[in-house]
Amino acid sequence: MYQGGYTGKVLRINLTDQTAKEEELPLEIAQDYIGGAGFGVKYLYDEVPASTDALGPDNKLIFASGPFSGTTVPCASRMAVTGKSPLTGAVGMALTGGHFPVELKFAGYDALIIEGKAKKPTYVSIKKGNVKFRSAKKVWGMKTLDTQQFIKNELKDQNVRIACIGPGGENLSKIACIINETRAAGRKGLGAVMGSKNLKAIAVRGSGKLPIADKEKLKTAKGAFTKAMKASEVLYPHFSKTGTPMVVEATDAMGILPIRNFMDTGTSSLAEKIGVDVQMTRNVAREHCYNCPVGCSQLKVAKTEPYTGILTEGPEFETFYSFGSVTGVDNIDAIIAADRLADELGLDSISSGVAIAFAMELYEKGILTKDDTGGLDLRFGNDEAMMTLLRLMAYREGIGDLLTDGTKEAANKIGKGAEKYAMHVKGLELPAYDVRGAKGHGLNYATSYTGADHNRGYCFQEIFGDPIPFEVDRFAVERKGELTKWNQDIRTATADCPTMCVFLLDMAVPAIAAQNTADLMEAVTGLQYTADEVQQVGERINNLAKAFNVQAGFTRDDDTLPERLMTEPLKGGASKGQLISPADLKLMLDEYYEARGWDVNTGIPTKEKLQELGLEYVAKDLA
């Protein structure tokens, strides 16, 4: 019996026969996986064979928030969306914030499972336990923000919360995302999975409240949590005012802000053009997720032609990279406009920008010509060409049809040595850190179960110099396997599952993260954990996801990095001369597999490790 935090219900929607049914959430799943990404990976592994066509009707989408969402725990309006990724073929899991995650809980559900395929464009409305399947004929083809407004008007409810896709998802772009309000479940192409199911949107309206197991214990646990937040030298003094874009200066100073498709990292600085001082001239307001006192999202408005007056929530640091430094664009207003356009089209901004940078390098090297680009001048820094490419990618027109399935697939089709310039791991484009100068961060890219994903095991020790669990040298390779395992497991268990804003782990509570999560879980839900047991939840989920990928055909050879990062030293800046050589990577991988208790030669979880984590049935599958 659930005491608090959970509704205890899962809503399963079958689009093929237009049915919806409520199921009980088994208590043992809540205990072993907590919520969010844990529920997503668990249901995906159990219900979707790893060989499933990611864009076929048998793939599923699992929307799951955690037990802290919808309670008075601050910064907890987060949700994981999980399915098999059409971009990578591996586990696809993306996180998003805003208000939709809490609304789903208030509507009565810990998780929503979407399966099957609608015969015609459809959207689903969920209100007070009543599920309706509605025609999406009028909104099919609309951009995401217009879609949301239209559905609100049609439902006669301006407070309904909506997750939807844009033209990118409709056209099955493998880098399409899911947008709720202006927040994105951005990576791994999950918007294409929605599009493949003819599902345009999910509209949710709730009215319920969540019980709390022990209000006095919650008061004490929240006190320790908020005390750590207030004591942070970064969170309120800086992060709440500037958000993630403040990292532009930090990575620029470290010589790891990628420039022009990772060719010129460290050789030039863009901080004067797109750094915090310039960003602040475009800020007009701040946005808060539900019950978040920090309010890190900044509303920015462009001030110069041809982008004057364009407003966006963001761009985040990753977008200043993807539509800025990696493409060589130093026009802040163009970056603002591209961020808004990507959201409206429903394209992941990271993969979109990296794909554009890839095309720009190929163009400058003569591998692509104007005949290939439809006359577009794709030299680095051409912001007008960047905007045009975003539209072409969303609508699968011209060269956009080639790029919209990601750099790995595009390089394979282009040939001529293009693979050398495709910056991805397992098909997922690299985020905004040149890991030649942050090698633990690079090991996370190589080993993350979703591909090159900074959010799976962000190495804040290297980026921010925080000595928890131990002090590190960002250029060293020793102990990075141990560190990466810790980062991945702690991040999963204390942020991705309960569900909490991960920025708090990086900036405020790393020293108390596991114990704080245990205390909050007992107070909110009544379920009891030690700090070690919390961390083991993260380990269990990472092992289960790895097992899915093994069955999908991934091997140790896929735990690697782009050739450029292993063979070309950085040319300048504070990390000049650094790279991650094949020998460096082998050493780190061996150490990582050993720390995980996996077979060092294959990188596959051992029977003993899976049994230790209560995953005996998975051990049988792998055998």
The other form holds:
Protein chains: 2
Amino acid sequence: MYQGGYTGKVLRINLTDQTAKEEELPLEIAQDYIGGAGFGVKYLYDEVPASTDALGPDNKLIFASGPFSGTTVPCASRMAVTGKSPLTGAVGMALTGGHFPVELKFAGYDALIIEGKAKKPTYVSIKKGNVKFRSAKKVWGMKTLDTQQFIKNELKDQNVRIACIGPGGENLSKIACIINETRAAGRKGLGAVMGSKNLKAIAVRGSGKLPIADKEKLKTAKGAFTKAMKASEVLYPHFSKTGTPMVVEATDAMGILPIRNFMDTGTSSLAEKIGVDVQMTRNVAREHCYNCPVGCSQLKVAKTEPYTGILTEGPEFETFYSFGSVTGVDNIDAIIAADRLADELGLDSISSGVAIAFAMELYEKGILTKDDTGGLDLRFGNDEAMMTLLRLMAYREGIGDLLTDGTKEAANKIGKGAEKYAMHVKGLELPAYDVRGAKGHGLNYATSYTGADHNRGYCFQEIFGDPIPFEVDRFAVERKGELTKWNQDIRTATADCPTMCVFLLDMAVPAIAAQNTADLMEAVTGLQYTADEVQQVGERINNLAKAFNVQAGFTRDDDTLPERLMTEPLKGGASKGQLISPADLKLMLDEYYEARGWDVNTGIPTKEKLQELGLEYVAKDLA
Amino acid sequence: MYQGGYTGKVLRINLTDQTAKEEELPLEIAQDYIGGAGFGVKYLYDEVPASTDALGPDNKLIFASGPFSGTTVPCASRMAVTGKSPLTGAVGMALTGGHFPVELKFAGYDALIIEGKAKKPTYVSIKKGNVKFRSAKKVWGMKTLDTQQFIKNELKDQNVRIACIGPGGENLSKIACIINETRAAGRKGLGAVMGSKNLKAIAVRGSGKLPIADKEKLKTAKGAFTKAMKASEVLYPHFSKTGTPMVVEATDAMGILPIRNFMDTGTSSLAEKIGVDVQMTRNVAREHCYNCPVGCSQLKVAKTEPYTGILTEGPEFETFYSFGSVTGVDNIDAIIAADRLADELGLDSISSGVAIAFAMELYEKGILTKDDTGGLDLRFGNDEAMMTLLRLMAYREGIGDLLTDGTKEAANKIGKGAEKYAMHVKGLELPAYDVRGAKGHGLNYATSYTGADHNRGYCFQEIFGDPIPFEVDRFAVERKGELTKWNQDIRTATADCPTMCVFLLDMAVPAIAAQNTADLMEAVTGLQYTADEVQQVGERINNLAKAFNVQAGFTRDDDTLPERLMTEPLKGGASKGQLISPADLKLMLDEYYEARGWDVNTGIPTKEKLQELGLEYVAKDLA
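Given the form predicted on its own, state the structure of the form predicted together with another copy of the chain.
Let's see the whole complex now, leading with the same chain.
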């Protein structure tokens, strides 16, 4: 059946009745959804009604690696975690790296489906087909790194790989993440879903390697792929030296690095304070993900008080934004410390930083006062207040309780026009790109099935300049619909589903991504695709996820952007004067729905489109 | 030769020329010194001239487990680390637990001798007889737990056991310790010796178990020993539930828990704030050392801001004193956080806390001002200032630079009568017992070969009341000489050398300790001893160490106590009015030297005594 890559098995774990059951992975699911996010969205759609309470026992969490994870294909040790998001109410899907994804495959499973709710804090250990439900009483309350070490000791096995939640997830923070090693399935609050199920951690241990269907074909396919990697002008020459934070200077120069809750951009001397030269003074070591030749991950150590000696893997670019530019913090050591703290507490660094920046603007505007903050002086740039607030959010103490469910919910509770300063789409806080100066990014934020999520259809063309699939002007609104559909489908099909590193797509293989995935799939699994069929897998998933969201109550009106981005032009820098007006957005959305073959008035997938994608049953659901 | 227990091998590692050499462990060294501290003191005496610069390349560090480590004998996974102490200038010997000690045996060695100085930051990896010198460039600057994880990742082996230094040792803090897992070879600044050698860490990996000479005999010997453990009224009924911190209340009730740099005792409501009931609210899990049935170690998690969620193994009783009572801090969560921080920074928690308490008293008395402290408000009880000062000490920043070499050196630099408030003997900061109300403890502090060290001859009779070897009145000065000799020799011979847990001696087996060690030695190794001969091993080592100290320049005048303890009677509590006057001390010392068979006027071992112990060569050195 499966000639390679897949284990062919799905492990279904029910926490309510503490049972574990192995199921066959149907071949048609492999063929139509590839793996990772594809499996996640498919099982979520089929098994979790869209109206389900995201923090109730009927929500599920699907952990799925891709068919290349655990094979000799490089850069594939990644995994998608999918469930209904408590932060957005939409599909929640987040990818993570590290060693857990491969270990899950070695343990014998393409996917885990977590169901139900344990009566008491529990962790699950999976080893050689043996699933144990263990008390998490002792680790409940522990931070994520301590949790992992404690469980390794308790299981007397230092080689288990563990995905867990921190206090954030335990306390049902809607911006809580899931941490494995120092990697996060960061966004959309999936850590709170684990917390709501009383599931502190999953420990897996396996052995061996996954077989390959056709080794000769794999050699050829890998050849094309590694050649493209080597030809990249960014990947090895820059990225392997600096990692993602090099993008701080690039985006600042483009005038699209958001500063102080999107009030400013391109107006700062940020590069001097937190740019590449300064970053390099904090780098102590480079890390490689499992079977990755690039090694873009950098360990940094803080060098000044009160943060001296604090180590973190990262911070990645997004965190330089969230605990840096958007909060007005230009102390690199505070950014390093906050990155570590967020990982330890199990909070998404993007959403936490943006929620803090939101509170800072409200504080400076007098909408929040010291009475509200418990005396915290929440000025922009106050890094110690930021650190305190992070802890308060994880423990739901004081004002932390208000902010830990994200900016949208906090704004609703605060009232007084606070929503105007809440930088989110569908409840998901905005990532680092000020989309007023990168309009393809803006359309992606507005339409991604997970909310404002750069990773679901990253518009690399506007950042790195590749004319693929065509030449792009970042200020233009025209043709962004077509572009965004392409980006979302290709990203889903060639990165999120086979769980390949996204940086390959962004910086190395965009021109050959679909064909490359087709070649690798045939070589590794024996399943055959044309490049178009690969791309169609992406389209299928974007439609399926959209159908879930429609049933969850989302309408065209939700495909939007924060008011500020549509009404306040950028004040300075290389994108000065730019904004995405409501008319711009309408034009882009119309083009996008058109390109997607969706109803332009409602933004709902048409019956025809769904049929074309083999989703007849979904069409019935929507009818 | 060796029938069991010993590996029979010593590994000599020279950092200067990056060589590693296996040597036979001479049988007579095993017979006369047993292991652990015995091996450490013997190799130190024989190979390191007493005048050696403790932070120079000619000092050595000897890591030695005992003959029972790695066998089925319980409670023996301990190790002595020995070198000349940079803090005292005397013999520096500290014991530690965890898994490293056993792993060292499994790797094939009874002892490691570290010599010379690496040119650049280095760590040593030892695996199956294969020794590698690796660059520590990447881990230099990292805290101890991060260091261990990083090295495990770099060696691609999660099962190596690592002993390492933190920033404290790197920066040559004379109160720096060596950390393995969360265990410390804490006192006497041996972490700075590693730092001075540019040695960041030692990673070991072995396999297997050590053989036993006579399994039937071992069964009998273990029977007596475990029976005594079970009969203890403290060990299982209390100690396994609360661990050492139960002693907080016991000593407070006895009026010997030092408060605010020994200004007060027995006057506080400490038990309410940091006593057993409060401690239990922070306990999350119990840990067992390798092959220990008791499991006295407790993991605690802090529950209030700004410390919420900080986990530590401990704090042990001594740390409740050093970061608690003696600094006037009664916030249990601050004590938990400081314990973790000291471990991470690689600073000895006792010496750090006492140095901070010293600075606090000077600050309150106006001898140090805010100008000196860089604005830190060093009032007693200011826990946040304590945390900051800990970091400053590890990094030698500001006033931390002054305090990080211990109270004695700091007092010398400060002048202005500061020495009066420096609570140390021979430079080593005082442990938790206010010896004015426990005079046997006082004599031990004054005479221990390592300085004020409760662990070299702990006067358990004054705390737990056992009438062994005879009935004891803690306020009396008479017969404490004889008692202290017995305590020091028995402790050395039955705990420090076979590297057995000291709590067995203190709370379970004192009456049978020597015979028990003799029985275990015969059963495990085949080496034969009478109980008297075991005790004589302890005496031999105490004489040999003393001879080192004499040659290092120590005289009878150095066998003393801090001025405060000899001039200020205790102000309150159950030991009110007590002190150890100079006359008391003279009487006790005279009795002690007499009992030791040393020259009473000089406190120097006599030729006859040394000959009796088989130390003729030492007698020649002293002549």
